[in-house]
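Let's start with one chain on its own, the form predicted alone, as structure tokens.
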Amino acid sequence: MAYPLVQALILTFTSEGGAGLTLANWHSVFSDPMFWEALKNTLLLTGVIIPLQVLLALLLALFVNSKFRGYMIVIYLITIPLALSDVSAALMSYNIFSPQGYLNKVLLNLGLIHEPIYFFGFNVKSREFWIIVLTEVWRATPLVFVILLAGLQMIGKEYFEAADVFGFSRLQKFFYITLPLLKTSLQSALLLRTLFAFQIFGVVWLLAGRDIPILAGETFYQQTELQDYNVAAVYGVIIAIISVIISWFYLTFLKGAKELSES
């Protein structure tokens, strides 16, 4: 596993002709405005998508964990997107929001609009951004949901029975029992989804292309379109470095917070 990483690192310090070591590839990336735009968009998408996914997954997990009649059917419905690839999800989203898509057809037939609404294109990048957010939230929230639901089902009933004896309200049970005992599952879900969010590619590339540049998309563009393998390696290593920093942050600070709460 280390061999490809080492080779990628060597590529970042190698000139195109392979003669000697150089920092030219790194300088080329850091002096390119597209890199900073891609970094900003990747951070922005991560900052918007992850909180929405965690909040929605937590609400769904709490709802399903109440184990009402037919709750298993609800679990199956919620987890259906897990079977879809990011490419499939992006194509489904495009079929809904394209000018000839289902949404525009419905709105036109109802007479609510007189011409199609454009959700894709350089001039409507803000709409593209939110369609990407919507698609990613729909596609990947079930993964967070499954992790949190498993965590909720591991909390013993005796905690809530004891809380009933002391007259705890539902909110008190959530904040003093459920949330503290769910921290490990939340930590796992946050770590997984944040790392995956930094690797987001298929949905953005298919729906927006380079209208909304992202780090993984620029890696693909440099590798396949420009065939500049050295610069592509720099982008890849930067994504790896950010992923390592995020993993260290979650494992260090959330673990520290957990130990502090238990002390």
Given for the second form:
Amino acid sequence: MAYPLVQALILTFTSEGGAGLTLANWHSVFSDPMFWEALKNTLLLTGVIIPLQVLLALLLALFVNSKFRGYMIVIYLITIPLALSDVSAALMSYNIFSPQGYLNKVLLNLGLIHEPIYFFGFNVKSREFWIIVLTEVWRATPLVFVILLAGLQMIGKEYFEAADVFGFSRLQKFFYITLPLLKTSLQSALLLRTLFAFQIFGVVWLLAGRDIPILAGETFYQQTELQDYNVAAVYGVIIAIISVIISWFYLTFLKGAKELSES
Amino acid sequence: MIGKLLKAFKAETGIDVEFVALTYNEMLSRMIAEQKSGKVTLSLVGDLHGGLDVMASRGLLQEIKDISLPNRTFIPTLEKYSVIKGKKVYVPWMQATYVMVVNKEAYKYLPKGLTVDDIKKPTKKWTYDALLAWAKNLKEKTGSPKFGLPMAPKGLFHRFLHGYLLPSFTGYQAKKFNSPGSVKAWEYMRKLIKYTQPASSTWAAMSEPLSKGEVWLAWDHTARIKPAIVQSPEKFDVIPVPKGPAGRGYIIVAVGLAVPKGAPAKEEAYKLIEYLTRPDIQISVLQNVGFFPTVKEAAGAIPAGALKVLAQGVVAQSSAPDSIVAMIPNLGKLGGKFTNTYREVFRRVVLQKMDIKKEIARAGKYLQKLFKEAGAPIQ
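Could I have the structure of this protein in the form predicted together with its partner chain, to go alongside the form predicted alone above?
Once more the chain from above appears, this time first in line as the rest of the complex follows.
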């Protein structure tokens, strides 16, 4: 496992044909405005998608965990997107929002609009951004949902029975019992999702191309289109470094959770 | 396809041909090695013009003036390029190019003074300014932009920039990248983009948007528009590209057949070249793999339908008297960086409205560096 990692690192400090070590690849990445735009977009997408997913997944998990009649069916429905690859999710999304897509067809047929609304294109980048967010939230929220639901189901009933004795309100039960005991699950979900978000690729690539450059997309572009394996390796290593920082951040920041659940 | 052709060739002549599929780099290094050791095994090579050009300048190819190919007229533009440094080194085998497609609906919105005939022929009136006026009309009179370009990362938009726009405005693909003509070209793109369908940046091939009617006028590689035309040949015309102040710039992807120096089976190779350039074989290549004939007799004999529509446009384009033919430069691994430079300048200058002169000065220098690094003459 270490071998490709070391190889990638070596690639970033060497150049094709040139002997010896060089910082040229790193320099060319940092002086390329596309890199900074890609970094900004990746951070922005992560920053918007993750909170939305966690909030939505938490609400869904709480809802399903109340175990109403037929809740199993709801679980199945929510988890369907888990089986989808990012590419198929993106294609489904494209079929809905493209100029000739379902949404525009419905609106045109209802007479609400007379010309299709464009969701994709170089002059509607913010719309592209929100379609990507929507697609990612739809596609990847089930993962967070499953983890949180499992966490909720592990919380013992006795806590809530005790809370009832003390006359806790529902809100108090949520903030003083559910949320603290859910911290470990939240931590895992956040860690997994944030790491995946930094590798976001298929959805953005298919829906926005390089209108919205992202780190993984630029890695791919450098490797396949520009055939600059050294620069592509720099991008790869940068994604890896950011991932390590995020993991460290979550593990330190949410450290209290583990102790609490063990006590 | 090649297997089928070679089998038929053997049945006719009794000559057994072994086909070896090699990448360009593999083929070049093998030919160099065979030449050096004096033990040549390849008798016939087929490659793009750019590759054959390199082989010829390294002295790896035989002059093939003595080949006899009766009853076929090669397209003069292609014939001209098969003579490298005064020596006839290959026979044009197949060609592909990038053309424009028009949904016949769009003819209703032609700008004043421009006729369908002007475009199809093409005449001097079919210019980039006329295209701009047409695209503007289409947008304003139909309510949405109807001109499209394959601008997605996997699309071939960069070929439009380096092989069509710049040669038409400057006469060259890269040589005059930093020039007043180039400034005009980029200013033109700033205007054209206003009437270009914005979803272009998500399209890798124009076939689907054409089929769906999302665009009525588009530019793309022949292979990437073919499906739309096959689906409804009566709906579309394939037309030559417009001309700019310097001429009608377009790319020809020429594939040729050449004989390496010291080939062990030269006579048999000649026979195979004769076979592969027969009009009926050329038509079956077009039907199966979408590469166009290089002999006029074949172009005239294509049965009616989608392929005929396509071939008419291709032949009209390559026969235009004001042609500036651009061959995709053979820069090896640097090819991606070459095309990316055009896309980057487009992004910065047209989409982000950065200063044209500053950007083309910087990119022009970079292009020169790329050609130098690749050891290719700047075009």
